[in-house]
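The chain below stands alone, shown as structure tokens; this is the form predicted on its own.
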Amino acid sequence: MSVARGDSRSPIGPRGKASTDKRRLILDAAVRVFARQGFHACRVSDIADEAGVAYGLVYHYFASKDEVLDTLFLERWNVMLEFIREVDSEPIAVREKLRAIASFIVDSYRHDPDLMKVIIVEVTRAANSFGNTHIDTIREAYDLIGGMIIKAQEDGVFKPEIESRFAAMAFYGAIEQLLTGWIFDLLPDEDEYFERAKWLVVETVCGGLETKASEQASVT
């Protein structure tokens, strides 16, 4: 039996919906604050007054602003690796896995480069602070794009003597680099261009790292 919006019965009732809408609405103004200042120069009360909320009701929800860019990382980064895990099972050939995952992070950008600006400049790349803290779910999505690397060593697709590790960071390194292009508008918006752009990471890891069979095969 379906339940109506709203409805006592529900899961989560009004009382629920309100809390978690207020939630929401603390986070998403917390990218805007963080993106347009950067986390150390602004404080929890610019936070509450972008979000149009009393100073304590984000203290309600979050303990600190660090909990608060810890959540918005985790959100997003966890949706990521379920993408890669899901894109990992697909039967497809690796070039294909590599370019589904490069599409989708530049398409995040695209959606959210205000979130996107925030999780590269605030977090992975603060590597004395909240990077350190989050190493091991950073590392996470480079050890999932090794093993598929790896894989495709074993079947002969890529060199066996380029270190699985390293091929994996340098993927993702270089999607990483576009990103900061765009944010730091040194490269074009286009939407011609991101299109582009996911090939040529593609293109430009795939073709140092596959064999000359393989390469000969991916061309006819």
Contents of the next structure:
Protein chains: 2
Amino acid sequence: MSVARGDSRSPIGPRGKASTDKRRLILDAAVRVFARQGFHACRVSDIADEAGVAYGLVYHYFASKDEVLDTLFLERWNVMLEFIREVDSEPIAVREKLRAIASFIVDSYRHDPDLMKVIIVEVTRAANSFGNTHIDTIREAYDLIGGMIIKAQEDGVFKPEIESRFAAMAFYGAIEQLLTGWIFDLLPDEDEYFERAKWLVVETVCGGLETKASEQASVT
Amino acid sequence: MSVARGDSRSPIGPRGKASTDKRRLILDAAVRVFARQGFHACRVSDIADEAGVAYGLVYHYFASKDEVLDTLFLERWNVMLEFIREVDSEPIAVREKLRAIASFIVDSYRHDPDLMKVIIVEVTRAANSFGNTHIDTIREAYDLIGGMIIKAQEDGVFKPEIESRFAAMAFYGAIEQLLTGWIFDLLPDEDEYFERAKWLVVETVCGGLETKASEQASVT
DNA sequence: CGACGTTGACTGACCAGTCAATCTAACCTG
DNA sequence: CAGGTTAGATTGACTGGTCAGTCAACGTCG
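Having displayed the form predicted on its own, please output the structure of the form predicted in complex with another copy of the chain.
So here's everything in the complex, that chain up top.
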């Protein structure tokens, strides 16, 4: 589906026509519009207007309104999956891995709140329509985290009696709810709080999962 | 399924018109339809059909499609708020309070998965539509939980360095994500797992929040 | 001059909400 | 108690507006 991806070949193209990548322009505009009005409430013309292109051009690059959202979601989610896999392959403690993941997600929000809002509100939450379409992609993230927890249990760092899938969901859910808190303006969003939020999630979840034996005094 | 609520005032009503409560019929049908197709994707006629009443009757009892969802949400959320307040007023340990809340939410799902699905998917996380409308009602639940945590911190049971609002969000988020896991069929939903899920959330969150000093061996 | 990027008016489907008509039953009144 | 009155419950065809997606034409670059 996604057409050209790595085509932003810097401005030094053979024929420096590098005006602007309209496709990208549309995607970026869509993020803003979806975040502001919601996917269902906005019209395709809103996206076109926001991007400053003609209505029809949206359909030149995307087969449907849905595909615009699909593209945004997959782009971002795959970056995250890539990151999680990378973290997982490193020889560090679970606690560090989970901290890295929490950091990544929180920083993703900090870097582009609109995009994260769209992904959480419009995709992750939508059990019907989109959620169902991407359920396997979403699941992959949970599975990766679950895998880390299983490994930690085998190593005796985490309590074995806690079902890994449940722990993974709880961990991810805690983070997502913090983002939801920021999205809904229920939590203060100063820089300081972002950092403490990362710490809180890891501290809380790990604190409850770790065995007494593994009292690694690596507490900040 | 549960028919009349509190309005089947027995035969003693002045105007004993208490035939079948069509309003209730419509609400219950709406839950099923919203859960199956999603609020946006379904038509008002779907609700009427599911309820076995004429299209127009929906508008006799409700001003709009929105109001049907509003009603469902408020009905249920207020029951939960009531429960939380009640729990809060009891002289028991935080751990017990949180366990009671987790139990209540999980059991709510077990008792009526469709309704909880609708509330979570269509309201609680819908930042652009209903979520925004009901933000204050939703927030009240978070605030109540936050209050419990503050109190526990003052009593020296929970670590004081963790911002209560953040902890409350993390706690609620963990539970909600477990429900999401069941909704999306990502987690096994046998009876045994519901019980363990309650235990997991409380154990995990409290484990991380409690101070070393409060090592109350009340672990199951 | 051919290929592709770009435009925006148009259309066909869809659906929330309206409304006038019909039905039901409580409650008169003689 | 028959017949009449009325208020609410119930019906479903219809309307008005909205919008996703189409398409024929135009632009521009190489």
